[in-house]
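As a starting point, one isolated chain is supplied in structure tokens, in the form predicted alone.
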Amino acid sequence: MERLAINGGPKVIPQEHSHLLKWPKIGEEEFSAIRNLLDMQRPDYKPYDFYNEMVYLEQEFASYMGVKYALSENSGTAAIHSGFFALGIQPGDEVIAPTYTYWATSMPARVLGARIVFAESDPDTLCIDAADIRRKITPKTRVIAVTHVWGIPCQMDEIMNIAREYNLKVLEDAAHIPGGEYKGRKVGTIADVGCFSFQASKLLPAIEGGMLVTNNKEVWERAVSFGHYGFLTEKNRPGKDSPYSEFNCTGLGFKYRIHPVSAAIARIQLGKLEENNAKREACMGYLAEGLEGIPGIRVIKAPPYTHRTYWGFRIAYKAIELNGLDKDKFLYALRAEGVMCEDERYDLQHQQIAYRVNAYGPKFSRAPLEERQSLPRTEALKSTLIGLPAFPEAPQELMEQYIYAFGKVTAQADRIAKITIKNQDIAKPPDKHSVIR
């Protein structure tokens, strides 16, 4: 085996390759759509025509997802906020949600006055553990929120069965997984509400934007009334016969409609989604298969009856298989070989103070804190996770170099254990702009 790069040996990946992570890919199609949208000199242009763009996007997205209703939003967070409102969340209700997720999965329910009860993650998929959902149900539980984290579908059959048994609603945070499937059904269409993000890093990027989908007319009407004032009586909206149409003038306090330019970009990107997902799958699937079986790591995989996407890519570090080699030293050695890798970037939600104070009351800064929730299994799981880039497209040679680098490092774990690294060399979670999503 070659000498390790940290000991003066050659790097397995000598070439700079961060440019392969450039995303989103915006081209002439998108620019042409934007120019056409804003061209007020067109003979067929009518005042404020550009607002029709969001309606076209909704129609096309609903058709793609196979749902009755789609509502464009200015972000995935707005879609989730609207979704919780549409499902009837009120102060005093409880929402069960994963702790291992982005804050937008659960904070909107907190804003509506709910208490968030966090559940453990399934170590095999990193998604919310259905068995722990059942353990967390109380008479106050109203909604189960799930995240298909990093593009791996949750165990939706079990989750929906629990919801039916206890008469609960389910919201899918599908920000990571547009185009993914669970037993032949599009992920995001299985629960009462599905919420998608079109933020710049996402698989269907529009720089900013989001979408709420549902097959329930009242849920759709409530979501429209929540954040789309002035549109409740428009064509392709609830209409004047809706009980919510009387709120058309004011809405219910939020302005959540998507920007027409973002809608135009999203329409073009929607047409490219399947192709772009397939490119990622070919690249990352090859890497995942090559890493399988290397001592010291476990590839996080989706169940065989699902079709995952690759917004992110995670592996779990198994120090016991490398004689207890410290994870920071392991990452340090990998980075020396040219591998782009980081410690886990997601902070666990149950550890955040925002869920333990009444942040919207007049005395929230002095209010007694709720007792901090304990999720020891997910805390332990998070400490093992390593983030690798989810390349939109990359040559197979690079993936082979990544695989070889892992093999090279794990084979020399005992030598790595003897090195001393400085604090500034320790792998820290990346900032919010990290490419290792």
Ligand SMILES: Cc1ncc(COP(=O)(O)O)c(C=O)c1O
The other form holds:
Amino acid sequence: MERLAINGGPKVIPQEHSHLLKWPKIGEEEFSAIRNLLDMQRPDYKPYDFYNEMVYLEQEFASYMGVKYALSENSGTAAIHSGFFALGIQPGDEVIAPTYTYWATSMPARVLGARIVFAESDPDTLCIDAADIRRKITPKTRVIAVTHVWGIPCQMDEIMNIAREYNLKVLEDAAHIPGGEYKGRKVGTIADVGCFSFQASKLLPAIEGGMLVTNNKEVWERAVSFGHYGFLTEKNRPGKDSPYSEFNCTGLGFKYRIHPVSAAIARIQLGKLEENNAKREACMGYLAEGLEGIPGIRVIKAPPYTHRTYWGFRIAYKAIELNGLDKDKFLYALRAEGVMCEDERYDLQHQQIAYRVNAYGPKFSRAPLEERQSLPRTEALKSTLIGLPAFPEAPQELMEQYIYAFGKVTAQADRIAKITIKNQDIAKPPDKHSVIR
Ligand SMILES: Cc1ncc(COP(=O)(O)O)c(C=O)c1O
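Now show the form predicted together with this ligand, given that the preceding structure was the form predicted alone.
Full assembly next; the chain just shown is listed first.
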């Protein structure tokens, strides 16, 4: 049997390959769009022309997604905040949200005074579990928020059926999945409102930025009035006949419009989205298939009737199939072979103090302070998760090396069990600058 790298054997992946994770890919097209936008010497330049960029982006995004309204925002978080406001969240309401996600899925609803009721995650997809959503509904529930985590679509049919049954609204956090599909429909356009992020690491990067999409005119008008005071453009904004045009002068307290430079980058990146997604799919799909069936791990996959994206990639560790081998030792042995891998990086939201204190002041929220919510299934699931890099592009050879390394390590679990690892080498949770998402 081939000697393990931890025991002095040859590494399966001797070559440094972290440069393959470089993202975003900004090239001449983006530079030339920015130069053109900022060039005040061009003959057709007019003051405030910059802002047309945001209107063009909205038109192009709406057309790509096949929705009536797209509203550009300066972040995905701003899009979600506006989305909860647009859906009518008020103090005392309850929002059901996943615990296994980034904080921006639910914290903006907390800011509006809602109590966040967390639901368990589906172990197959890591997305919010529709059956648990149903269990968490109370007379105060108003909105269900879902995240298509790492680019895997949620169980949208089940979730929309529950929403119809109980007369609830649904917000899709589609930050990880621009271009993904669920039963032939673009993810992010299925519920009442969908929110995308254009932050630098995302699949449609504009360095910072976001987009809210909806087919509901009032939802769009409310979102515009929330974060887009003093409409800079007549185009793509509610007309005088809208009741919300009364707020044109002041808005409702936020300035959430996208930076025109980000809008210019986003327009170019939108044109490259499908090609870029396909490149990720080519290598990550190959890796997923190759890892399938290796004992000790389970690949987290999207249901066959969906088309996922790869903003992140997770496998679940099954120690029981490797005679109980410790996860830290497993990761240590993989790293020694040259595999970039790490322990789960997401903190579970229901364990965070921000949801249990009135940080804005005692009178701010009518939501009662409470003990930490308990989500034992997701806590156990999280402890099994391992993150592998979602390569934007990589040679097939490298994916084959990854697959081979997993085979080599899992076949020698008993040997790995015997090693002692020093404290400083233990696979600790990654730091926030980790490139593995
Ligand atoms: C699931 C999810 N939702 C929302 C956001 C927020 O997006 P932004 O960083 O553009 O505010 C992120 C960002 O990482 C995210 O991962």
